[in-house]
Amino acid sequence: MDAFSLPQRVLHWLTVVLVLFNLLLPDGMNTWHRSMVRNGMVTPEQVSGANIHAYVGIAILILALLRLGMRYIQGVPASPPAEPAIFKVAAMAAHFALYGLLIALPLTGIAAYYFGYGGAGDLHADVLKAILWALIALHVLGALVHQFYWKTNVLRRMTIG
């Protein structure tokens, strides 16, 4: 297997778009939360904005589970031979953590928004979100190191195949 399958690549990039949407545009949920804390009341527009954030998060959860299923069924390309062993271990750990966060973030968001568990909301918005940003940065950096330092085909495997 030299590259990820077309469905794997599509799910990856769709996940990227949805994750970036929720990370960069959380305003609907933030506005809803501030209003609930301040006066316990929200407008229909605030509920709609929060629902968009929540629905995108649920879509991310579904996509992450689908991607894990596809990894299990179809497998993934082997690590490039030019990659040092320590980086192979780091890449496996980073992917494990990314999938964990793509599942944990929606679940903590659901616990906070739909079931009112405030601690889950704090974990979701403060801790897990910061860890996700760090892992995204490491993931992108790793891909760039492969492309420009080791000159492997890692980026090609997840873009054009």
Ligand code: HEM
Contents of the next structure:
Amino acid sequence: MDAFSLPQRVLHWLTVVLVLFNLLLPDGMNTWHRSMVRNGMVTPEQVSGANIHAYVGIAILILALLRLGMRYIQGVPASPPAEPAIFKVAAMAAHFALYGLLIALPLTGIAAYYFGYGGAGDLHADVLKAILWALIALHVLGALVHQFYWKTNVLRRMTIG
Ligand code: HEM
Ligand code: HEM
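For comparison with the form predicted alone, produce the structure of the form predicted in complex with protoporphyrin IX containing FE.
After this comes the whole thing, all chains and molecules, with the earlier chain placed first.
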């Protein structure tokens, strides 16, 4: 296997768009949350705004599970030989953690939004969100180092294949 399959690549980039949407534009959900905390009353518009965040997040969860299934069936390309062993391990750990967060963020969000667990909401909005941002930064840095320092085909195999 030289590159990720077309469905694997499409789902990676679709996930990127959806995750960035929820990370950068959570205002609808935050407005709903503030009203709930303040007086437990929300308008239909606030519910609609919050639902967009919820549905996008649930789509991310479904796509992550689908990708894990495809990874299991189709496999993934081997690490390039130019990559030092320690970075191979780091990349594997980072991908594992990214998948973990693409599952844990929606689950904690669902627990807070649909079942009213405030603690899950705090975990979601403070801790997991911050870890996801940090991992995305490392992940993008890793991709750039591959492209420009080790000059491997890693970016290519997740884009044009
Ligand atoms: C990977 C998917 C998701 C990401 C990246 C994400 C991201 C975020 C972000 C950035 C915030 C605002 C945090 C802040 O103001 O600092 C937030 C808040 C929130 N999200 Fe999500 N979210 C995701 C999925 C979901 C899902 C599926 C639901 C519910 C069905 C949900 C429910 C909530 C709730 C209830 C809050 C307010 C929690 C609070 O402030 O205590 N999220 N989310
Ligand atoms: C929301 C942001 C992102 C998330 C959640 C994310 C998540 C992931 C995950 C989970 C994998 C592992 C795929 C697998 O082995 O099954 C992966 C691979 C990859 N990602 Fe991302 N990614 C994000 C953004 C980006 C960006 C912006 C770039 C480009 C600069 C990028 C480039 C890559 C590349 C090149 C691979 C393949 C690595 C390899 O061949 O081993 N990702 N990504």
